[in-house]
Structure formats: structure tokens, C-alpha cells
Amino acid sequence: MAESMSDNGKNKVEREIVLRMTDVCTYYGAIRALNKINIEIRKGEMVCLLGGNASGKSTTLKTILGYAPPREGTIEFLGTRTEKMQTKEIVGLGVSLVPENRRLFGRMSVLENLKMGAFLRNDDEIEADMEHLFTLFPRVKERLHQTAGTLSGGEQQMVAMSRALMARPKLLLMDEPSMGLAPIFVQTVFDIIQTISNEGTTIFMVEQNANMALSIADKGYVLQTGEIVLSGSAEALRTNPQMKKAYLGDV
């Protein structure tokens, strides 16, 4: 049974629902990858999705984005049903992804990658947003004219996050932001994610590092073989005996 969710001190309980997944089932052929998934994310929240390898975490993001449309259930983004929409339509509504392993345009410069993030925008605040990102990611500014594929893993992650934020997303999806990073960069990346959340960006983060994710999240869900087995406030999950034994390294 899921833990009860708490406000976690940020007064977000009554905020607008940004994403709601209801009884979502996703299949790869005859194989059911997600079974009756129910997730709710409110405006301004940071929500983490935890679980081991092959638990269905990345499939959940693919389902939200329309890469792997659900066969059953419904998905609502800011009140609009999206489960039958194409990916480009969902992105156009305001969903942005920081993909696993960064996936930058490696032969393009850092600046060109950032501009690609703002591709769908036609407002006059793109430059101002980029300057603000440089306050969060000063190293990105230092590497602005460097070819993205020549950056270190940590630097590429910062560019990937910056690129996604250039879209001014209403929901930022993050797929394993700590994967493959040197330990010194892991803490830096999570500090920046927390800053982005504190500035009001709604974040749904898939992450294997449960301790780090729960230390900055408002609430979380735990997947196991395609089913949610635990959910609740981050604090409730951190103190849950089952969670501690299975995912937080306690015996």
C-alpha cells in the first residue's frame, strides 16, 4: 500500500495537477511493461521515480512522451488527454526531456545545442533565459563555443539540462541525471536540480540513486517489474523499512 503523501513544507498540496496517469498499462508486443500505473504531479513539485534495472522507469517516461503509447489507461497533461497524441504534440504542450546519457548534438557547439532547446519558441526572452541559465551553469557559458561532443560527462549533463530548460517547460522530465557521472559532478548536478525546482519548475525525475533523489524530492514512487509498490512523501519513503532495505542500502 502506498504511503500517504505530505505537503513536505512547500504548500503544494492544492496546486494545479500538471500530470496525471491513471491505470496506465504499456506493452512491448505481448509483454506488459507497465501495469496499472497511477502517478500525480502538481505544479512546482519535484517527484522522483525509483526502482531497479528493468523496473519500468524509462518506459514510464517514454509513455508520457508518446514514444511508447499506453494500451490502457489515461494520461492528462494540464487537463488535456495526451495518451493518443504524437510526441511532437506532447512536446508542444510544454513537456521537455533531459534524456539518459545526455544525447547532445555532438558535432554542434554548446550554443547551438541551447538554441535547439528553444526551437519551438518565438518570444523575445530567449536571450534573457540563456543568461539566467549561465548563472546556474557557469561552466556551460565557459564552453559555449566548444563542440558538445568534446565535453566531459558532467559538462554534457549540464548542457543537456540547459537545453531542456531553454524550452521553458511546464514539466521537466529527467532520465537518470546522475548516470555515468564522476562523484564530484553528481552532487553538483543534484544541487542545480534542487535550485531549478526551488525556482518553480515542475520536475519528474527517474533516478537509480535513491538516497540522492529522495534528499531533494517532495515525493516519490517506487516501481518494481512495472508496478508501483510504494509511494509517498520523500521523508516517508526514506524512513520506510521496506524502502531502506531494498533501495537505500540498509540491511
Contents of the next structure:
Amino acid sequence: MAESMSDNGKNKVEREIVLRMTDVCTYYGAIRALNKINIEIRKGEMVCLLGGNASGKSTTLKTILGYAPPREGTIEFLGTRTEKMQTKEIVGLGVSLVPENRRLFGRMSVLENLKMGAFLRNDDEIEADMEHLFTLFPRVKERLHQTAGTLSGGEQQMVAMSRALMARPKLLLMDEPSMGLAPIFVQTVFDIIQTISNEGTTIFMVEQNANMALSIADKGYVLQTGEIVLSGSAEALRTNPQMKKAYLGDV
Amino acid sequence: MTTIEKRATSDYRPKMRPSQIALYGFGILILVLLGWRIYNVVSVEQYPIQFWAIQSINGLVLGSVYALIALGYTLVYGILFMINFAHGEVVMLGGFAGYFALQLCIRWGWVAADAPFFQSWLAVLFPIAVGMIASLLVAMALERIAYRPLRGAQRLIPLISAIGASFFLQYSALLIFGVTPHNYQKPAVLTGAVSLGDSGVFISKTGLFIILASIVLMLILYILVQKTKIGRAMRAVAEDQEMASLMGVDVNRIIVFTFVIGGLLAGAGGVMLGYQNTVMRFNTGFIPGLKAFTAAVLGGIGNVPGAMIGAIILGELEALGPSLLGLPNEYKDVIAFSVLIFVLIFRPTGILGERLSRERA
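Based on the form predicted alone presented above, generate the structure block for the form predicted together with its partner chain.
Let us now look at the entire complex, which starts with that chain.
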């Protein structure tokens, strides 16, 4: 596969593996939601998981985070087996989530939301990290003392991303970052995701907006009824005829 | 066009049903009758202004104790959405622990009228500290034994467990301590009264101490909840448990911590009840517990400032209500629980509660 050059020009072949899911099967009761999923994410990469409704995208994230532990298969995060760990332990290893529908602490101020993001940190660089985030999200700084529940959808998405980044995640999971946003905000949000990625954060993004996601990702996986039916570099996926027909529309 | 608009507005503001109109009419009628009665009584009885002042101060003292207890209800509800009906018994056991600590102080000669100032204060504070610790332990045990195994069960089930725990604790206390009341003796610094200038209005030193100590404890609670990291984690868990755990918050620890704070405040409240009423019995905590629950509902359950406001209002209603309505003082419980019924009928969310009861039910 033509992986030597990506959009960002990052050379990722030699980098260490952050997350490796091997033959993972997750069940809800008797229903198999994920079937033999294999996913590999290397340091600094941006990987997207595409697929329609009920294809198992969100379940994949829940499985990684320990909410829906897999019945079979192994998950390795930076060399540690996590498939039997509890959520709080996995989070402690450095996995952060930007959840679907933002889910901010709506009655707290934006600043308190950010501090919650840094809950597990005890170092003295929290302030500095916050200042850095303000350069990425000037809007967040403007709204710092406002109650988070009163912000607009786009602003909430920015706070949710800032909150997740405050944990200095080794792997940032994003669940449908474009969902429910005004079209004008979607482009902004993806630009920011691109910037975060360029700064070296490893990102695993679940998205329905395949066009947008593939335009900034390095690598993609396509899920269909719990199975990975296609995978490869973003470039390869964009030009794949099957992909074009099913998800991208005839461009 | 117009019909569509009409339908749209009626969607947002549904019309009152006839039964609702009747209910509100009934409520307003009762308020008017109450107002009339109060007007008549006040104009006939002609109590001096000092009487009302002293009664309001009594209400404030009562309200302060209720507030300490009500905070325990409201904090636990805010996080677990359950009513800890055994909270009154946590108060009572704290009161008993304080009683035994006070007996020690008597043996050491700290309570006697001629005890030195410093020892006398120790005799006030030591029982409170012991009561707080005892209540903390009881509250933690309750959470561990009666509630944690039922977490995730339907909402009614921990409620039943709470009522069972309440009876268990009450009748255990009856068997251990007997039916005879245990009498609190006031240390020297709490006896007597302070008069406010030459207005004829006075406040007992015990009452003054209860008000000030409650304010201090509630300020500490406020700082803890609003300004500290663990307080922030508490509020996060109250809002969205799953998200809070995704931030790395140990939800179990926060729940235990909430019971600990509720227990500490309840213990302090129990000992203060002892100093105020000078008796402690196995069922001393029951009625104040229900009253504090009423106060928490009145203020909006789950809401911390609401519990404080509701408690003060309830204390004042209890202290002033019987005189205002020209009823014997024994009617104060009737007044307090009528308030509970009225709040539940007409404003189930309480004074400060906005969306709690429906969204979370």
C-alpha cells in the first residue's frame, strides 16, 4: 500500500504502536456487535473509523474504554493488555475521549470543565497547557467563566476537545466530532483536529462524514455490521471504487 | 398559517387541564384563608414586637440545625438520586455519642459552672467532634451495607432499604440505651442568654452558638464543594457519572465521601439538638430528620443552597406559625408537614430546584 507519503507528510512507518486490537469480538448479550476487529494505531497517526448507523463504531470505542469489554481477542495499549481492565484504569493509562454530543458538565464553568479534564494530573504545567489550548481555541478563552451548558454547539465541541486534551492523552478518541454542528463549524472543528494531530497527538476518530474524515486522516477503517470490510491509507480509501459508491458518493 | 402558529404555541405551553385549575384554585383559596386568619389573630392578640423577634430567633436556631441535617439528604440525593431515610438515625447516634463524650467531660470537671473558660469550651467542642466522628462511621456503614449492594437497582429498592435501616438503627438504640431520656448538661459557656441592647430581645447562648457554628460548618462545606478538586469531582459525578469516570474520577470514592460529609454535618446537628433540647432519646432523630427532609424538598432536593434556604424558612414557619395562626405550639409539626404536602403538590421541584425531579426521575 502506498503509505510512504501521507497528507501531513509524516513518516509513521517506524513509530511505536499505541493501540493494537487483535481479533476483538464484543457481544451485547447474545448479539455480536463486533466481529474479529483488527486495528492498529501508531504514535502520531490520525486514524478514522467510518461506517453507517449501527455498524459498531461507537461499540469499538466503548470496547477500547472498557465499557463494553470484549469477549474474545486482545487489546494492547502501549504494551499493556487492557481488555480486562476497568474504565478508570484505562483512562489512567492515558486514553481520553471526546464523547458524542460533547457531554460537558453543563452546570460548571468552562474553566472547571477544563480542570476536570486534568483531574488525574498533578504536575505544574496545567496552566501552561491551558494557555496553549487558548491559542488553538480562542473562543474557549472568551467563554472561560461562562456556564458550559449555555454555550452553542460548536463552542461546546471546542470545550469538549480542550477538556480531553487537558489530560495530555497518549491516545485521543473522538466520537462523531461533526455530529449536530452547524456546517460552518464542521470545517473549523476538522481544521482544529488537523492542528492537534500535527502537534503530535495520536487520534482515533469515529465519524460518519467520510469525506471530511478522510481528507485529514492518515489511515482509515470501514466498519459494516461489526466487521472491518475495508482498510488502508486515507488516500487509497478515497480512490477506492467500492468506497466511493457506498460512502463518498460519486465525486 | 394562523392555525399552524396556534398549534405551535400550544405545543410549547400546554393549556391547564380543568383539574389543574381546580387544584390551583383550591391552593389560592387556602392561602387567602390563612392570610385572613393571620390578619385576625395578629390584630386581636397584639403581641409585643419583642415576642416576634424572639420567636424569629428561635426559628433561626431551629432552621440552622435543620440545615445541617438537610444538607446530608440533599448531597446524597444529588449524587445517588435516593433519599437516605436513615439520615435522622445518623443524627440521633451522633447525638448519643456526643452525650457520652459529654459525660466524660463532666467527669473531668469541664462542665461545672466554675470550670475555666478554655475547659468549658472544650466541653462544648469535644462532644461535637465525637458526635461527628460517630455519625461519619454510621453513615459510611449505611452506604456500604444498605445501599451499595443495591446500586443500579430500581429507584424504589434502596428507598425501602433506607427505611429498614432507619428502623434497625432506631430500635437498636432503644435496646442499647433504653427508653429513658439521656439528659444533656450544658457547659458553663452555653448557659444563660445574651440580650441585644436594652430592646428586651435576648438570645440564649446555646442558640447563638448553634447559629454561628452552623454558619461556619456550611461555609466550610461551600468552600469544599465549590473550590476544591474533590468538590469539583463531586459535582461532576452528580451531573454525569459516566463522564466523570472517564476523567479518571473514582465514582465509588466520591459516593463514600458524600456520605462522610453528610454524616459529619449530621453528627454536629445531633449534638446541637442535644444542647438545644437537653434530652436525647432513641427516637430523637426521627422527627428532625423528617423535618430536614421537608426542608430539603422545600428548597429543591439536590440543591445545596436550596437546602439551607428551605431549612431556615421551615424553622421560621415552625417558630412563628402557631402564634400567627392562633394555635397551640404543638401544632408546629402539623404546619411543617403541611408545608411538605403543599410543596409536593404545587411545586415539586422546590424553591431553587429547576429541572431535577422530572429529568432525573
